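The chain below stands alone and is given as structure tokens, in the form predicted alone.
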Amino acid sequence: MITDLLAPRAVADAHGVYHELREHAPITWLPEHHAWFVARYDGVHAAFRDLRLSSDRLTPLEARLDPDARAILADTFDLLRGWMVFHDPPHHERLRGPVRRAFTPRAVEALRPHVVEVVDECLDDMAADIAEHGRTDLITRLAFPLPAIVIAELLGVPVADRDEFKTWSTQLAAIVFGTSDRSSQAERAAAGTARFAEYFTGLIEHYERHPADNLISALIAARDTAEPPLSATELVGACTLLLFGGHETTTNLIGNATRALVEHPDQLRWLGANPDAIGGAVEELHRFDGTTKLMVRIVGEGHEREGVEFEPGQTVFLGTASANRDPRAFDRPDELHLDRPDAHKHLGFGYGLHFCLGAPLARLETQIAIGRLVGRFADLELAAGPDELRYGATILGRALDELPVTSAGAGASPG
């Protein structure tokens, strides 16, 4: 049984490895990661609600670093402390409050016409690629640009800079998600931090002088409503979290969902024939192969779970992807059924206090992207063998490097 989640097989066949861990025991010690892995749905669901498990994984991570790495990453940790996801109450609510209103279902629904417009432009680019080259990369042409454009415009970030912040996000992901290239994590994260901090400091100063209808201006206006008020570093951190989270995870969800569909042509045809079922279909696609493999907690108060003694300071991996394939929670979980009635129970967005703030936006973007993709490219198929597809070697995220696809009709424009 594999316990190293960065082993080649664990990266390539994550669900197969999770199956083995899940059937082995509810909770398993992973010696390579010095962490407990909670594998089953009920255990993960309960752990999300347990305040004895802390979201502050920055403090113990920083404490474990050697002095040189700690010095290199000092600015990175300062930036990440502005991310609400690394805090427990009441500080979590202090950071979450200023941005909550921007992601209400009503506010997100108002974005629908613009998201449709961006998606159709991306599909035009895909069709042009296929007409000229016989194939296109869905990640490059649709999955990345769509959420990147939308979150950039929401924030007030020039869309022309999206390739740059993709690079910075990748660098910062070395510490946020954990990679197999452990020797270079500190340097890469520090480089991404420096660019993010410099960039957003400049934008914040600009919008302080020239307020506009965007999230950065809204954060500036709300920063003094927090108690205590958000510091300059926390404000920059909030901006980077929104940019990072607003495109990274949705990119991966669109990519993974599309791969699942083209590898299940019966389900692809079913969705084409039932376009109004896109909402439930996206929930099932998220359950089947979502973007988050696990979420990290730290034991704040020692306690017993499933016969295992959790000691203060220990790391706990909440296996969301494993939970979403647990046969104790879902019937025939390794099968994709877009009409699955309970797919919405998946834990891909987390649960409880830390349920993803951007979930309404991610759902909207993915529903429109997948719905219009299937409507336009009814015969979409892989343009590479399944064994040629590669996932990034990270502990937390599940992201395809690229997804080559093709279509015989090359997708007629909807006009």
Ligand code: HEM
Second form
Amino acid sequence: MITDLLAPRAVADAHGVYHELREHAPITWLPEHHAWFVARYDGVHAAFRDLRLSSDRLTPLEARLDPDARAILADTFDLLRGWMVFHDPPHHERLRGPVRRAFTPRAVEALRPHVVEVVDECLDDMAADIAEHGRTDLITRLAFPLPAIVIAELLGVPVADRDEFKTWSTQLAAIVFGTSDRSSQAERAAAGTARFAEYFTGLIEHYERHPADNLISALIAARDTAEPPLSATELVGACTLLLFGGHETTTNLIGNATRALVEHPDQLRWLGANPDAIGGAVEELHRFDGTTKLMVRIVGEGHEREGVEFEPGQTVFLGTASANRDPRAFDRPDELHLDRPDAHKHLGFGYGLHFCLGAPLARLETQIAIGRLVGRFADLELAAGPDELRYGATILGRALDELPVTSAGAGASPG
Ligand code: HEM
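Got the form predicted alone; any chance of the form predicted together with this ligand too?
Starting with the chain above, the whole complex follows.
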């Protein structure tokens, strides 16, 4: 049984490896990661609600860095301390409240016509690529630009800067996800943080003087609802979290969902014939092959759990992707059924206090992207062998590097 989640097979065939872990035991120690892996649906669901498991991953992460990297990253950690996702109650709610009040489902729904426009432009680019080269990369043409454009516009930051956001996100991800503690990368992440802190501070000052119809203005208006009010660094932290959270996760969901559809042509045709079923279909696609493989917690208070002893300070992986394929929770979980009635109970957006604040936006974008993609390219197919598709080697995210696709009809514009 593989316990190294970065082993090549664990990256390429994550669901196969989770299957083995899940059937081996409810909870397994992964020596390579010095962490427990909670594999079954009920266990993951319960762990999300258990306050003995802390979300403060920053303190141990900072403690693990070498002293040079820690000094270089001091400002980066200050910024990250403004991210609600790293906090427990009551501080967590203090940071989440103003964002929840500003980032409402109604504000998200108002974006619908604009998201349709952006998707259609991306689909035009895909059709042009296919006409010229016989294939296109769905990640470059649709899955990456869509969330980047939408979150930039929602926040009120110039779309033209989005490539820079990507570089910065990647540098920060290396720190946040603990993939690097080398000083050279720390320096780059620190430079990126300084640049973005300065950037958002300027934007916040601008919208303080000239409020507009965007999320930054709404956050400025809501910051005093926290007790005490959000500080300037916390406000910058909230903006950067939204920018960061809204990027790669949605890109990867659109990529994985499309791969699942082209590998299940009967389901692709079914969706083409039942466009009104897109809401439930996207829940099933998320359950079947979501983008977050696991969430991390730290044992705050020691306790016994499903036969194992959790000790304070230990790391715990909540296996969300594994839970979403648990046969104890879902009937025939390795099959894709877009009309599955209980797909929405998947744990891909987490659960409980930290349930994803961006879920309405992620759902809107993915539903429109997949719905219009299928409507326009009814015969979409892979333009590479399944063995040629590669995923990024991380334990947290399931991210295709590329997804080459083609279509004989080449998706004439619906006009
Ligand atoms: C398919 C896309 C997405 C997925 C799979 C996803 C997944 C998640 C998950 C699993 C969590 C819980 C973290 C935890 O329990 O520690 C979370 C939290 C969060 N997400 Fe998302 N997310 C997505 C898109 C977005 C978008 C578009 C935004 C904002 C623009 C966003 C903003 C947030 C925020 C602010 C939190 C922190 C909530 C808290 O700690 O209270 N996410 N997300």
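C-alpha atoms forming the largest set that superposes within 1.5 Å between two forms make up the rigid core. The structure presented is a predicted model; accordingly, all values stated were derived computationally and were not measured. Positions refer to the first chain, counted from 1.
### Task
Align on the rigid core first; then say whether the Cα of residue 212 has moved by at least 2 Å between these two forms.
Result for residue 212: yes, a 2 Å-plus shift.
### Query
Rigid core fitted, is the C-alpha displacement of residue 76 between these two forms 2 Å or more?
For residue 76, whose C-alpha is compared between these two forms after core superposition, the shift is 2 Å or more.
### Task
Note yes or no: does the Cα of residue 228 move by 2 Å or more between these two forms after the core is superposed?
True for residue 228: a C-alpha shift of 2 Å or more.
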